[in-house]
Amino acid sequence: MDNTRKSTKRLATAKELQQIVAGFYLEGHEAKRSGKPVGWMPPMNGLIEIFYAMDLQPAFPENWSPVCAAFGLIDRNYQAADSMGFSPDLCGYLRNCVGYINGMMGEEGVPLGGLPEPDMIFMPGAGCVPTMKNFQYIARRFPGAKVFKADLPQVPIEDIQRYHIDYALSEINRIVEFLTRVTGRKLDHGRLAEVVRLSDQACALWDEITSFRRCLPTPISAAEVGLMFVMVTRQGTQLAVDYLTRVRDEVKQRAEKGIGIIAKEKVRLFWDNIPLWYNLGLFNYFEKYGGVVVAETYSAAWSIRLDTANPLEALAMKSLQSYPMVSCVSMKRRKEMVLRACRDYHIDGVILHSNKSCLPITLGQMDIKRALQEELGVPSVVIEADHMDPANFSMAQFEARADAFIEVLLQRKGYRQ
């Protein structure tokens, strides 16, 4: 049984996304051509900001990843990591990454040109533990780079303190030195209050967008996850703001119109950890049954406020507060994002993805599912899978457990099969 599947998108907008993720990797190569310097890093971190500020260019091994699995190349990626000695059971991002820079990169015919050659590399100091890996083994892949090395606290975002605040906006001012000294470009602090300014408004956009879901019907459903693209290489870009707009005047209009994601929404669902990106179809299996994703806990990571008047200070927080999903969330908090969600969305059932690959993530997984039933008594159901690695998912073990589990969940609400 095929494992891998693609979503079916209802919005507009969405099919705008093809051009925009080209658009991206097409830029990186024209500015490795052009000799505009490139540099890899971590999603998440303000250094983005920093680089469209300084008009240089980003790139994104780990945002790689998923477009690897969309274009079906992770069998070979994979390959050429295990052939290096990678086990299977390191995260599926690394693995990934470390076969594709040493297989395939550089190759003819590689979708959307793959990733430009790296001048700089960021490693980051905070984070999941493979990210940092990753990236001390991209830095040795790459010896001609030039390369940073951040050095970050990792501490919860409720007990983030001023002494905090006023370390991570040392390393912010570190990596503007670093880039001046490296590129001879100065930041233009104009332009970087500008370029904060766009990046909280797309994140404002990218509040808005979501909180229509609570709409019953839903007029936008988590199978136009890959919008998330846009949240994670363009902030703070015109082109992310206008792009935004744009799905959030159309998913508006369908809010207003009382237009749902199908004819007629039965249950509401939400998805905990990160989705398959090999397999988005998965959250289209129970429109059958009348049931709709609403809302999932990735997407939610991505919209992190800045404080438009402090342009670095905001970066700094900003980097305090990356990797909200893994490192700086307490099992309490991420448990209390989880209720909230189901509250604020009317969830009837959650499914628990136990993700092989991102074992950070699927910590505490089982506290929420206690917590659903005794204080929300919402249903929920676990399943077994792999954000990256589709050897790692059953699709027939998924049908079983979801078929059973949209039967309980219909039956609660009074429907009949």
The other form holds:
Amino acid sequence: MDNTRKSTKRLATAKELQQIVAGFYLEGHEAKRSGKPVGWMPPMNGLIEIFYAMDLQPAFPENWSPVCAAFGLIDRNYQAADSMGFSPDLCGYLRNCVGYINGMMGEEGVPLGGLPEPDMIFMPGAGCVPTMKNFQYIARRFPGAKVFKADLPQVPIEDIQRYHIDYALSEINRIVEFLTRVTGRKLDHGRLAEVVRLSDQACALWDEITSFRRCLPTPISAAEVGLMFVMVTRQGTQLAVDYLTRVRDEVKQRAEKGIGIIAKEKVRLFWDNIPLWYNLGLFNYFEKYGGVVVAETYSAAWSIRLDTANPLEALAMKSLQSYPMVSCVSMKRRKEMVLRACRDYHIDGVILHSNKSCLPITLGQMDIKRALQEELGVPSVVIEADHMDPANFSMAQFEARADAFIEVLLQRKGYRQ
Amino acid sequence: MTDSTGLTRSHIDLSPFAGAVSNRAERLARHAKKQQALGWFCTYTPIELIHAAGFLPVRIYGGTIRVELASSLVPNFVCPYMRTSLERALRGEYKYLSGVIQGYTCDTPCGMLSIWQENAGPGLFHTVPLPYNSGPAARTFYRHTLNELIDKLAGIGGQTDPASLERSLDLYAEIRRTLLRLYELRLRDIFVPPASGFYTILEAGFSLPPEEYLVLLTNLTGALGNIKAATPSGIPVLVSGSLVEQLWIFDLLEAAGGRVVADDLCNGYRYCQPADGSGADPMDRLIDRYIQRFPCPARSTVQERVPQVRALLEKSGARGAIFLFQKFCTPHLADYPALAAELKNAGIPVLLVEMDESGNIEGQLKTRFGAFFEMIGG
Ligand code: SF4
Ligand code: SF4
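Alright, leaving the form predicted alone aside, put up the form predicted together with its partner chain.
And the full complex, kicking off with our chain again.
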């Protein structure tokens, strides 16, 4: 059975996304040609805003992986990684990225032209180990690039103290000095304030868009998760704000007119953990039974508002919170977030994706499962899969579990006798 | 190993260490009635500080056990060490602990700590964030995280002052110096017990009160004073990896014709090196030691590790490297391709072994070790 399937999107604005993705990669290649410095960095931190404020070009190798999944490039990248000795037990982002940079990168005909070569590399000391290792291998592969070894406290959100913020701030200052030294560009604090304002505006729009998931029927589903691309790569730009405004308007209009994802929405679902990038079609799977995947965990990482009065501190806070929010670093917060989403969005059942490629997001899921049952009486089902490797996913097994689960939910709601 | 080491071995009695390991569960349960014990997983946990606050730091042991209860809480792609430890906790084997303190290293113990807290509590469960860099700002940050730990320990009755910290630092520094001396003596062929015996000595220290452990170590080094160098046989190798709890693996390795002369293991050299740090006050000294310590892939870069592992190989004269990984151990699996490539380029043969939860790898290991040593020896 085919393990890969594209999702069906319902928003007209979602069609613009292809343009935005292509535009981002094109911009990277143009930057390279024109001599604008390109920096490779992990997502979910304040670096992107500093880059846009200093008119530098960011690139996100991790985000390139879902693109590779969509274009069917992962097999070749995995083969390259395998031949270097990377275990198939490692996170698919890491395997895909090291395979790509040591394999097809630079070849003619790579979709979107691939990633532009880095002039600077940010090797993080927070987030998960696979991300840290990924950037260490990137630095090995591009010895000519300038490398910054970045530190950040790894601490649950509820335990953040002043000293954590101070350390994160001192690292941001070190980054600015590094960028100034390497690129000769200065950070204009007025410009930074503007970028942070745009960034916060994008978060506000993001929150607003996701808030329409409260509506019955929901005007937007997890099948539109691709929208996240704008948050990952364009946070802090007018482009993101403009695009998200159009999305918000469309979603709002659908909500006001009561237009749902499907004709009759019977069951509302929540997806925990990263989507299967090679099979986003799973988000549409339940529709034939009247089921809609209303929301997913991942989007919570982008709803962290920024204190625009204190731009640097806002970036420090964003960096401290984004990854813990969706991983096991801040289990308490994450559990609260899932439970709140289930309450707010009137969720009937939860799909827990036990993700072979991502231990940090998978650990603790069983405690979430218990809390869902005990505190909300919401049933859940565990689906074993992998967000990057189709070899670790069986469509047949998924169908068996999903069908049985939806049957229970339909019965609970009185749709079946 | 062959008889050529018999003379040396017959003078040395490792049974006190083996005894401490084999009766650890009952001993610790008894001990915890008079002194609170706190568990730890990883050698980045500042055990000196835990001890200075009046607690007995105990390394959590996973070992071989059928994982049943833990299977309903965590997926099967978690390293065996973490799965078997959780299983023991769920079965109540760690009831005597007053909590678990963890230095933030790899993602697995980070997530496991909250699972322990939810399912094997109550107690103090705390992760100490660690700096990734080593400059002054990183040290200041580290000091804050350690002060926070002191406060948390005070919350369960711990009392720390500079003098108590100084005493604990001295004690653990002496232990580590003695262990490093055993490493030296092993290199000079004076102390050449089977590797399983060597690592049992280390393991005993993970659960004994450090004061008692130091006495055992001192007795041992005293007995080694007059021993002449042996001519041990076996192809010298370095073992590198996560922690190895199944020490019988070393017996297989040696039976196949190898001899462990150096290690880069969590239950070996990475626990010992360096013995001490330096600084203006005890906190600085503690911070300095942990920042200078022999790096683990979870908390360092592959760039930093390659030269350090190569230096160990050169110093020890190892002719091969055997990587012993806990299955699914991301930090080690991720560093492996770079390390293996660099070592192979330097003409050092490498072998990778993954230790799974079942422990049923004996047959496979015999063959693989045999082929590896035959290749090097031939
Ligand atoms: S998917 Fe998970 S393990 Fe992989 S890089 Fe992201 S957070 Fe890390
Ligand atoms: S470093 Fe490896 S062995 Fe240690 S806890 Fe992490 S995954 Fe397990």
